[in-house]
Structures are given as C-alpha cells and as structure tokens.
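The form predicted alone is given below as one chain in structure tokens.
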Amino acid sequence: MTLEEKHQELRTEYSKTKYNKATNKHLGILRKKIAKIRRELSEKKGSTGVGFAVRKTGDATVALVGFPNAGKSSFLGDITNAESRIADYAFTTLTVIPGMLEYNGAKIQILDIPGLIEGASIGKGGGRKIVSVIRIADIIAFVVDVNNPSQLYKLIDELFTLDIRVNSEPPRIRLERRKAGGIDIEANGHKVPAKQDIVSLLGEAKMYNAYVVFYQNATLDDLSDALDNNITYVSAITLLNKIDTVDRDYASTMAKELEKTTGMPVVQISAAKRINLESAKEAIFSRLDVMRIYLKPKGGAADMERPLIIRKNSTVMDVAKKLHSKTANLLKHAYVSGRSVKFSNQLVGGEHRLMDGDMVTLAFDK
C-alpha cells in the first residue's frame, strides 16, 4: 500500500468515527498516524506548506485558538487596537489579524488566528497553517464557549496532533548516536518503558545503535517525542467566554474543572459584555514569564514610566545584551536597588540574577 493509498485508509476511517468519550483515544492514534503520514509526503514533495506571513513584534506574542465563533475577534478587539470583523457565525477571521495590548508596561501581540475545527490535524481548514503562526507565539491563550468546554479538551488534542505541546515540557531524555553496540539504557530509578519496547520505538526511528538516558519517570510517547525535532511546547491559559450567557454558578463550576483536568488557568469572561477583561490582561501578563526593570541613569532617576520587559531569571547581562548588544561585553559592572539585592545601590555582576521591580544601573568600560 502506498503512504497516498494509507493516508485516505486513514482518514475515511477518521471521518467514519463519531467523537465521543469512548473513541477519544482512537482518534488521537488515528490523527497521529495521519500527521506522520502527511509529515512523510510533505517531505517526498519537497513541501512542508506555507504558513501565515506575520511580523512578531513588541516584547511577547499571543495566539488566541479556539474553534469558529468562540469571541476571539471580539475579544481582540476589546483589549487592543486591532480592527477585526466580527459576526455571529463561523469563520469570520480568515487571515491572521494582530493587535497591541499595552499592559503593565509591556506592548503585548495579540494574534488573532483563524478558528481551528476538528479535524485541523488531517489537513481540515488550515490546520497546518494556523500551526504555523502559533509556533511563533510565547503563550497561546484558548478561547473557549462555556456552553461548550469540552471544546478545550478538542484544541488541545488537535494541537497535540499537530506536533503542539500545552503547558508541557520536552521530556529529560537525553539520546546519543552510536557507530555500535546496540541500544544501552540507563534509567537512574526512574519507571520506563520494557527495553524492548524502547528497542523497537528507536529502530523506527532507524536508530540501532544508541545510548538512552532517563532523568524522569517516562512513556514510549515521553521517548518518542524526545525523538521528534518537530515539537513545540508552549505555554497556555483559558478564557471561557460567554458567560453572561449562562448561569454564574454553571459558569464557576465549568472554570475549577477545566483548571483541574488541564492544570491551567481559566479566567471567566464575556467579550461581547467587557467582563473581567482587566482578569483576563492580568492572566496573560502572567503566563508570559516575564518581568519589568526600570533603567537608572548614573546620577540620574530611574525611568519609572518605561520599563524594560525581560524574561524572568535573566541576568545583568541579559539587561546589556538586551540594551546594547555590541557593546554588552564591555560591562563592568552594575548598581541595582529591588528584590534581587540586600540594599539599596548594590555593586553586583554581569551574572547577578534580576527581579521583578528591580532598578538598574549599567556601568560599561569605556
């Protein structure tokens, strides 16, 4: 059987297989057999598609996903300065639209991508597409229809298809290539899969010769995504949406379950009534991991108006690189007041990790 012939084996058999809890399982298989065989195509054409043309810009990226009509665009469209057609039925987003929230300090982009449906990872509505814009995002942001939350476990099983991992990170496997010797495993006390099977996963691989080495409890599905260079991980939060729409206890009830069967924050809101927008902003400041440093002058007063936006742990130096990345290796020093330090003014490194609140003071060699 060609890989053409197997794929539409697979997809009929897809179309033919009615979702519900029972078959939820076999669907995810069938939908990663489906993508790998689309993966193995791609690359026997020479293509693996054309994804949205988006500039990132600012100091993060948002993905808003969700299924057609779940309020992303109204949504987009209450908390930044983007202009996106909204209407009451599916599809109206059918390009990438980009907005900018300005929110404790930090301009934030919002995307807003066309809706994903079921079935985005078999080649449905753009799926590939819409994968392509999200890979560029440091947090995704779901937007979910509390008349609907199931739709959350759907996005995040589309996107799992699609080689997305959520709020998830790469598994601690480290693989090493071998000229011979076969597979050698060294599981630390760690519960891992029967060498045997480890064995096989790795010889589809077309890896025969490997030294494996696990640094946490792991599945064939850790290994084989240890494997695959194709995977992203990315953070994410919820917004359930619409609630004015249903009762405020339903509502309560539908958050603090999708928060424990996902591990993620789910704030409730309602874009179309600007409830609890100042919740959700708050939310994605959050999840970004990022913290603000305000720059001091020598002699001067710290710019309180306009803070540095950084990734949390960064260091002095990351500050200059950030700053001045041609001259960041003539730092000297640095004079920082805040959380990081034990007093006001402290003389500290290039390697002196920051704080959020921290005031900064950069000295460089001249």
Ligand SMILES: Nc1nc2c(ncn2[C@@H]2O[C@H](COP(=O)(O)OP(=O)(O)O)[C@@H](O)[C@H]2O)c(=O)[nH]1
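Think of the rigid core as the biggest set of C-alphas that the two forms share within 1.5 Å after superposition. Positions refer to the first chain, counted from 1. Since this is a predicted model, take the numbers as computed values, not measurements. Compared with the form predicted in complex with the ligand:
A movement of the C-alpha atom of residue 10 reaching 2 angstroms or beyond is seen between the two forms when the two forms are aligned on their rigid core.
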Second form
Amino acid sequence: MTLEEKHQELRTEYSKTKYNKATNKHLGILRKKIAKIRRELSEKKGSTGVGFAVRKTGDATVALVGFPNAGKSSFLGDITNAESRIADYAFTTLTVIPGMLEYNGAKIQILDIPGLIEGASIGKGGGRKIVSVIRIADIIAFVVDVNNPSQLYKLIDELFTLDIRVNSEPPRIRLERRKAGGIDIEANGHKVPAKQDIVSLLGEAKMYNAYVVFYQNATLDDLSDALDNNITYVSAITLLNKIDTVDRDYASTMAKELEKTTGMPVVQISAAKRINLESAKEAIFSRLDVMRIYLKPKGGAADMERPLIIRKNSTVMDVAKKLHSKTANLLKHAYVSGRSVKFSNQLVGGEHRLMDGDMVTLAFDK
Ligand SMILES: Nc1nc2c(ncn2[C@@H]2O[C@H](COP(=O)(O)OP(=O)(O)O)[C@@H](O)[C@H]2O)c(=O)[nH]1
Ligand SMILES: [Mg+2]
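Show the form predicted in complex with the ligand, please, the one above being the form predicted alone.
Now the full complex is given, and it begins with the chain already shown.
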C-alpha cells in the first residue's frame, strides 16, 4: 500500500467513526497516525518547511478559519475598514486576504485563510502553508455555519493532523538529553505512563539517555507531544454565523453545546445582517490576551486615543523595552495610575506588573 492509500484509508475510517466516550481514545490514535503519514508525505514531496511570508503588521494577528461559504469574507468585510484594507496577497496554491480592525485603540490584523477543506490540503503542500499562516497568528477565529455546527469539530481535527493544537497548553514535561545513564523519570507524584512505555516511546525518537520530569498528570500522547518541536499551540474562539437563518433558541442551544464540548467562547453572529458584531470584536480582543497602557509624558497629558498594546501581565520594564528598546536599561522608575496600584501616580519600579487601562509615566536616568 502506498502512503497516499494508507492516508486515505485512515481518513475514511476516521470519518466513519462516531464520537463518543468509547471511541474517543481510538479517534485520538487515528489522528496521530494521520498526522504522522501526512508529515511523511510532505517530506517525500520535499515541501516540509516551505511556508510563505505574510507580512505581520499591527498589534496582533487573528486567523479566520472555516469551511467555504461559512461567511469568512463577509465577516472580514464587516469588521475591517475598507479603506485600510491592504491589497490581496496572491500565492500559488493559497490566497490569504488581510484586513485591519481597529478596536479599543488596537490595530488587529485579520487574515482570511480560504481553503482549509477536509483532506484537500494533503499532497499539494497546502497544509504546510496553512500552518505557516496560523503560526504567525496570535489566535484563531473559527467561522462556523449555525446550520452545520459539526464543522467546528472537523476544523479542529483537521488542524490537529497539521500539528496545530487548539485551546490546549503544551504539556508540562521537561526532557533533558544525557550522555549516559539510561532513562530517569521524576513523576513528582503525578499519574504518568509506565516506565517501559516511556522508554520505548523515547527510543522511537532515538533518545536512550534522558532525564524526564513531569509537572502534571500525563499520557503517552502528552509525552509524544512534548517530544515534538513542530507542534503549534493556539487559542481560539468560534463565531457561529448565519443566526438570522435559524430560530433564536436553536442558535443559543448550539452555541452552548459547542462551548461546552470545545471549552472555547462561542459568539452568535450574522455577518450578512450585521448582528452581534460588537460582541465578536470584544471576544476577539479579550482572547488576544493583550492590555491597553496609556502613556503620559511627565507634566503632559496622556494620549487616550492611542494606547500602547502589550501582552497581559507585562511589567513597567516590558513597556520601556517596547518603547525604547535600546535605552530601556536606563529606566529609573515609573508613576502609575489605574487598577494595578493603590494610589494615583504611585511610584513603582520596573518589575511592577501593570493592568489593562493603566496610565504610565516612565522616568529614565539621563
Ligand atoms: N443569511 C446569511 N447569509 C450569509 C451570512 N454570512 C454570509 N452569508 C452568505 O453566505 C455566502 C458565503 O459567504 P462568504 O462570506 O463568501 O463565505 P466564505 O466562503 O467563508 O468567505 C454568501 O452568499 C453570503 O452572502 C449570514 O450571516 N447570514
Ligand atoms: Mg471567502
């Protein structure tokens, strides 16, 4: 059997297997096998690592992912300013259409990725290209037709076989190669696989001497993910579109169900009738894990129109680095007003953690 035939066979078995508690494990194994064959196929075709460049601009990037006709282009057109829309990028087998959304003072680049159709990416290297776009994205926004909600599961699985894990964290397992001494395992009281299984899995990766530390309960699948540097972890939200075409109760039942099974926020929208677009923007913004910091020059007024957009949990020093990468080490202290402090204009050091909406004045050594 050729690799292509094997791939097709596994996909057929996969799509015939119904989701339930009993088949869950089997499906997981199938997904792993499909991912492995797909990797081998793309290596054979010499297309591994052939990504393509999308210019990353703005404060953050969102990838729109969905089946054809789910409403991606309509949504992009709704929320991005036509004037600020950049010309389309054309690529040989894949086109990515970018738009810019301004929200809460942040410039958010939205990339419409057409062509993520079940199975279609295989063989043309298309899968790797999709991966290269998703890798530069901070989050994914799935666009799903409310009339066909199971699209969401298919999309998540499709990405899984492309080594993209949606809404999951990298396993907290430390792997340290050693020169000798065999495999040493530190379970730290967590539930971990049997030693012989760990040894044989590491053996497949040609790791015969290593120190393995678990910081969480883990399965062999988790360990296999920890061994793999090609896996991308990304968080996502779902836009459940075309709610104008169904009963309101039906739409909310579906939204709740998807939220429960996938653990991600689901926003009900209609791109065509422009329903709930504000909630969609808000959901995107809060999933981005960024915050707004208002900069106030000493003795001047803060610019309330253009906040600095920076990762949540950033410190005063992170802000200094983002503003003045070369002179950040000259930071003396800062004055902060807002939720992260008790008083307004409170004197803080570089290590102080800021919160969304804080106002900051930086003081540097001359
Ligand atoms: N009724 C309805 N139709 C929609 C909605 N959003 C998109 N459509 C229609 O669905 C079709 C596909 O939309 P499009 O944005 O091109 O989908 P894409 O292939 O995901 O980019 C078009 O005919 C749209 O007018 C919606 O919210 N409600
Ligand atoms: Mg489209």
